[in-house]
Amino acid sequence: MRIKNLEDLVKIKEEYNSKMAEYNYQILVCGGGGCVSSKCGEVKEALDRCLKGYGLSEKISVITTGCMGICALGPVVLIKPDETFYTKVTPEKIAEIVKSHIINGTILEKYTYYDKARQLYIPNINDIPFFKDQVKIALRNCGQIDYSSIEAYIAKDGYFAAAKALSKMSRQQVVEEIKKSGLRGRGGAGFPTGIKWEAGLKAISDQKYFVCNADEGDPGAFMDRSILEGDPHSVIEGMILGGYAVGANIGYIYVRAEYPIAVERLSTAIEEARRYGLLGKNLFSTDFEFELEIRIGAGAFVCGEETSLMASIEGRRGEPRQKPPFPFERGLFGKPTIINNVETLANIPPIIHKGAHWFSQFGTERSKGTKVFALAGNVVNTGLVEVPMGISLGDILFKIGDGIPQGKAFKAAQAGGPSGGCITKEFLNTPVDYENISKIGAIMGSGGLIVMNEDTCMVDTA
C-alpha cells in the first residue's frame, strides 16, 4: 500500500488497533541490546512454544520490542493490559508465568520487580520508582511497540507529523514551530535546533543534504543505539521533517559499525517506509521527494565530530577541519548540510504533531523538553532513562537509579564523555540542564552518566 494522505494513515492505525484489541493479552519481550545479550531470544522461543502447547497462539500476541530501559534486570517481559512487569526472565520462568498469569489469572509476584528499600514486590510497571518519574518523548515507543512493524509505529500516530507538515505547513512554518519549542541539540553542544534549521533553509544551493549523526562514541552511552533499535521510524520521520524544513531531498544516517543490531533494524525500517511510499518521490501526494541512505563508520571516535563525519561519508579519512565555513554553508560534497543527532530527531515528530507549546511545558526556561541518559557503572538500576530537564542529579541517581550497590557511598558521576567532567557529592542537588551543569565544570554531553562509588580511584579514572 502506498500512503498518499492522512486518511490512509488513520485507516492503518484503526485496523492495527482493532486487530490488537482481539487478543486477550499482549506479551512484550524486550529486544534491546542488553536483553539480547542476556538471551531474550531464548525466552521468546520458550514463550511461543508454551503458548502453542496451550493452544493460545491465536489469542495472545507476542511482540519483541526495543529497550524497555531497566537493563540491569534483563531479560524483562511486560504483559498487557495488566501492565505486569517481570524481570530476569528465563525460559523456565516464562513457562511458570504463562501457567500462573495467563492460564490461572494469578500474577506470579516472585518474578516481578523487587524493591529492596521497601522489601516488597511491585508488579505494575507504572508503580516502579525507576519508571514513575520519567517523561518519555524521544523514547515514547521504545519498549512499547514492535520495532519491526511500520503499522505499529503508525498506530502510535507515526508519520502523522510528516503528513501534517507536508500537506498543511510551509517550510518556514515547520522551522518556526521547532524554534518555538525551544528544542536544543541533544548531541552534546545544546545548540538551538530551530536556529540551525533556519540557517539551512536560508542557504541557497541547487542541492542540500540532511544528516543524522548516530556515531555515538562516548563511553557508557547507548541512548542513540536504543532509539535506532527500538523505534527506527521515529528517526526516519524526523529526517523527513528536517529535510522538508530546510529543502534537502537526500539524507544520510551515519551509524557506528559497532551497532550491528541498530543497522539491521534501521535498514529494514527504511525499506518498509519506501514500500509504503514514505520515502522517494511525491510524499503525501506533494512534489516533495526525500531519499535516505545509511553510512557505516569504521570505529573512529573523531567521526562523531560533524566535519570528520562528513569527510567519512564522502569516502575520505575522518579528520576535522576548521570552521567556518560551517556545514550549513559548505558541508557534505561542498553543499549546505544540516546535521542532527538521533535523539534530537526523535523529538521532532511529536513536536510537529502536538505543537511547540506542548513540548515546551517540560523542562526549564532555557532547556526545554526532556533528556535521555544512559546510567552505567556503580548504580543499582543501570539502563536508559528519560527525564524532564531540570531534575536534580541526585534524583536521577538515587530515586530512578536506586542508588549505589552494596550500600557503598557515592563518589562521582562522569558526565559528557571524554570532553566532560566528574560531578561530585556536593553537586548532587544541581538541576540537570545545559546551564547548571556547565557552571559546575561539566557538560551535559550526549547523555552518558557513569557512576562511581567510594572505591573508585579518580587518578585511574582520569
The other form holds:
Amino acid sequence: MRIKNLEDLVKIKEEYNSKMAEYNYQILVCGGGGCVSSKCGEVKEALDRCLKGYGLSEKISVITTGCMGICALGPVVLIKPDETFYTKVTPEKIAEIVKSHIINGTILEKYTYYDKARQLYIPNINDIPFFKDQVKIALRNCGQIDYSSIEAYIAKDGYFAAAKALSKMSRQQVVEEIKKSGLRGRGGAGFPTGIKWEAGLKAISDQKYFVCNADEGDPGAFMDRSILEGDPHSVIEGMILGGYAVGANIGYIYVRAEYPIAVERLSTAIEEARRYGLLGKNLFSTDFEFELEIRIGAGAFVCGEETSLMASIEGRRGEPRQKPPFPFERGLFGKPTIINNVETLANIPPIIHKGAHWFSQFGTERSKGTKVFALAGNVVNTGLVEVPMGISLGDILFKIGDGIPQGKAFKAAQAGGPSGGCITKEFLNTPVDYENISKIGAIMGSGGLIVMNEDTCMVDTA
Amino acid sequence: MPEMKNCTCSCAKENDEQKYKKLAELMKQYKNSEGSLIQVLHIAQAIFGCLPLELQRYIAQGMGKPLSEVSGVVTFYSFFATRPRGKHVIRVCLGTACYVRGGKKIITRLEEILGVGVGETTKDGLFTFEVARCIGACGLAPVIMIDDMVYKQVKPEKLENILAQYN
Ligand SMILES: Cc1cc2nc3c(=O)[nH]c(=O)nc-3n(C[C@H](O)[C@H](O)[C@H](O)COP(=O)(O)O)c2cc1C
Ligand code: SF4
Ligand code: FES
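Same protein, the form predicted in complex with the partner chain this time rather than the form predicted alone?
Full complex below, order starting with the chain above.
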C-alpha cells in the first residue's frame, strides 16, 4: 500500500489498535542489545511454545521490542494491559509466569522488580523509581513497540509529523518550528538544530545532502544504537523532515560497523518505508522526493567527527579537515550537507507533531527538552535513561540509578567520554544541562555516564 | 560440514575463481554508486576473509581507482585486515565502563589462555585477539564480543567455558 495523506495513516493506526485490542494480553519481550546477550531469544521461544501448549497463541500477542532501558536486569518482559514488569526472566520462569499471570490471573510477584532499599517487590512498571522519574521523547517508542513493524510505529502517531510538514508547512515553517523548540544537537556540541537547518535551507545548490551521524564513538554511550534498534522509523522520519526542511533529497545514515543488528533493523525499516511510499518520489502526494541509504563505517574512532565522517561516506580515509568551509557550505561530494546525530533526529517528529511549545516546556532556559544518558560502571541500575534537562546528577545516579552497589561510597562520574571530565561528590546537585555541566569542567558529550566507587583508581582510567 | 556454521566467510565452500567472479559481479553493481569503496571492501573481506595486496589490486582495477587509494583506505580502518585472521575474532572492549568493571583482568586471562597477545592470531588459526572500541553495551560491562555474539558481565573464570564453545 502507498500512503498518500494523513487519512491513510489514521486508518492504519485505527486498524492496528483495534487488532491489538482484541488480544487479552500483550507480552512485550525486550530484544535490545543487552537482553539479546542475556539470551532473550530463548525466553521468547519458550513463551511461544508455552502459549501454544495452552492453545492461547491467537489470544495473546507476543511482541519483541527494543531496549526497555534497564539492561542489567535482562532479559526483561512487560505484560500489558496491567503493565507488570518481570526481570531476569528465564525459559523456566516464563512458563511459571504464563501459568500464574495469564492462566490464573495472579501476578507472580517474586519475579518482578525488587527494590532493595525499600525491601519490596514493585510489579507495576510505572511505580518503579527507575522509570517513574523519566520523561521519554527520543526514546518514546523504545521498548514499547514492535521495532520491526511500521504499523506499530504509525499507531504511535508515527509519520504524522511528516504528513503534516509536507502537506501543510513550508520549508521555512519547519525550520522556524525547530528553532522555536530550542532543540540542540545531541551528538556532543549542543549546536542549535534550527539554526543549522536554516543555514542548510539558505544554501544555494542543485544538490544538497542530509546525513545522520550514527557512529556513536564515545565509549560508554549506547543510546544511538538503542534508538536505531528499537525505533528505526523515528530516525527515518526525522531525516525525511530534515531533508524537506533544508531541501535535500538524498540522505545517508552512517552507522559504525560494530552495530550489525542496528544495520539490519534499519535496512528492514527503510525497505518497509519505501514500500509504503514514505521514501522515494511524491511523498504524501507532493512533489517532494527523498531517498535514504545506509553507509557502514569500518572502525575508526575519528569518523564520528563530521568532516571525517563525510570523507568516509565518500569512500576515502576518514581524515578530518579544517572548517570553514562548514558542511552546510561545502559538505559531502562538495555539496551543502546537514549532519545530525541519531538522538537529535529522534526528537524531530514529536516536535513537529506536538509543536515547539510542547517541547520547550521540558528542560532549562537554554537547554530544552530531555537528554538520554547511558548509566554504566558502579551503579545499581545500569542502562539507558531519558530525563528532562536540568535534573541534578544526584537524582540521576541515586533516584533513577538507585545508587552504588554493595553500599560503597560514590567517588566520581565520568561524563562525556574520555575527552570529558569527572564529576565529584560536591557537584552532585548541579543541574545537568549544557552550560552547567561545562561550568564544572565536564562536558555533556553524547551522554555516557560512568560511575566510579571509592575503590576505582581514577589515574588508571583516565 | 556442521563445524563450518560459525565461520562468517565462505572461504572453504568456494574456490578462488568463484570468489573473484562473485566479487566482480558485485563491483559492477557498486561502481556507479558514488563513494562505495568501503562498502565493496566490506563485501570483499566477507568473501575472502581478509584483504591481501593481490586482492586490493583486483579491487582497484574493478573500481577504476589507483591501488594507492585502495590501500590507503584499507590501512586506515581497523576493521580491514590484510593478513588472514583466525576463524573467530575475539574483541575485548576497553572502554571506561568495561575497565571499571574489570576489563583489564579479562585481557590478562585471555593472553594466558590463548598464548598470544592483543592483535595476534593463535597458532591453530582459531582465534584472533583484538581490543575494540566500545561496542555499546556498557550497561553490561565488562563485555567481550566473539564474531557477532556479545558476552556480558564476563568474569576471567568464565572465559575458558566461553571459548570452549568455539572450534
Ligand atoms: C572527535 C569527535 C568525535 C565525534 N563523534 C561523534 C559521534 O560519535 N556521534 C555524533 O553524533 N557526533 C559526534 N561528533 C560531533 C559531530 O562532529 C557533529 O557535530 C554532530 O554529529 C552534529 O550533530 P548534532 O548537531 O545533531 O549533534 C564528534 C565530534 C568530534 C570532534
Ligand atoms: S560498550 Fe563495553 S565495551 Fe564499551 S565501554 Fe561499554 S562496556 Fe565497555
Ligand atoms: S536491552 Fe533489554 S532492557 Fe536494555
